[in-house]
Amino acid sequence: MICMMQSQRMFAALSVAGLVMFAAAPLLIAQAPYESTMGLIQKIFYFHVPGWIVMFLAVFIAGIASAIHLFRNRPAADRLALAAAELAVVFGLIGLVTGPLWAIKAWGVWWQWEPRLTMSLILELTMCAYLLLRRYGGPGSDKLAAGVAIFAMANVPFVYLSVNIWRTIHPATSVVPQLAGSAPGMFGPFVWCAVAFLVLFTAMMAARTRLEAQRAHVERLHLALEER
């Protein structure tokens, strides 16, 4: 009951504290210099890579949980798994509709298949495919999606360092980096929007994973009551 009950708390806190941040948002962001070439559209840049910071976060929470679970059998750290994946889809959602949008006026066409793009859309879908795996796999289907979502967490460097490693139209990760000293009046609002998603993300995982707890505990009576 007590853990049930500091749960809610910083759920509650966690959520007061997104939606200032995400109220906020707007005011810094527009406040923030127009970029020289691409002009207003550039401001999509405050969602489009958050977004998929977060994205890569909660697949590597995936991965890691899953490596727990498939190697020494966690129910706790499967049922974390499930609930990152869940957040990974949605968050590089985020991700893939915020980048075309940008795409079309600062490259002039909405989709390149370039080795970024494609290699995030890959990542999408494998986290998909294990939320699928997961919904209609049948008995065993979570030490498979197990396997999907390390396999998912592995992928996830190459998606970064893609734009380092091929010629590619997409900014290099040093964009970010530098804005800290080219661009102070752009880094600001950056870290606010990134911070203002990385507690959003923090908020749906601690409810996603009550959820799945809470839904366990439901299971395990079910059964129990079976046996009877």
Second form
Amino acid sequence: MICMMQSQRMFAALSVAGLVMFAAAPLLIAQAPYESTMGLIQKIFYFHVPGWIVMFLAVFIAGIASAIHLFRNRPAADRLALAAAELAVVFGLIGLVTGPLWAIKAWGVWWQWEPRLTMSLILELTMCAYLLLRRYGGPGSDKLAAGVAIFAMANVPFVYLSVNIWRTIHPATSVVPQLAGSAPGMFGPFVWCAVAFLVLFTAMMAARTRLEAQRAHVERLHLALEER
Amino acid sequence: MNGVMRAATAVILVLVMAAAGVHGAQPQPPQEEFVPIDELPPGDQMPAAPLLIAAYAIVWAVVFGYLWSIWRRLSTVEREMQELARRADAGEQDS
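Switch from the form predicted alone to the form predicted in complex with its partner chain and print that structure.
Expanding to the full complex; the earlier chain stays at the top.
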């Protein structure tokens, strides 16, 4: 009971911290300098890039936890994978919606079937497939879905490096690492937004994993009552 | 979980339908010479502010919607746990 109360407090504290940082982010973003060629629309970058960073992190967690569940048969790892997969879909959705809103102004089209965008869409659909398998796959779907999560994790480096490997109109991966030197005024708000997303992600992961643990507990209680 | 699954399925359907439309809209005539931005047709002079506001509003809606969804599902499971604990206590008293 004490442990439950502590985790509830941790979830509440992280959620409040994340939401406060999230609420303060537009104030910092408004003060950041304009990018010379794109102007105002470039400011979508402060939510778009952290959204993808968190999505990639969630896919990695889902993939590693799935591998542990697949090869070591650990139910706790399976619960972690399910929570991370759901969050990967949520943050991937943020990236897929904010990207075209930027692209229509910067490129003149909502979408281009170029490598980065196409592979990002495939990654999002793969994680949707994971959730659909878990929901409707029936007995044994946890193992099948674990395989899907591992393949999704293997896709992440290709999505990230696609802008360097193939010819594409998407900005390269060098933009963010060089930001501190090339545009210090943009670097501060970007780091703030990235940390806000990571804090929110941690709070959501804690709550979502706890939900799965409680569902497993309810199942055990049902079985215990039926055995009487 | 059901709500999230419905949302995920809806996202897939919208993406599939959008893909068909976007694919049809891809080929555009190439621009052959420089055109100053204030001489572009009104349809091409898209203001950035509504797009930026829409992007932030969608991010906020997704984050709050998901937090609300977790809170609602946690409340449902906790209620179920309390109900099961009550039934278990009642069973012990009967026996």
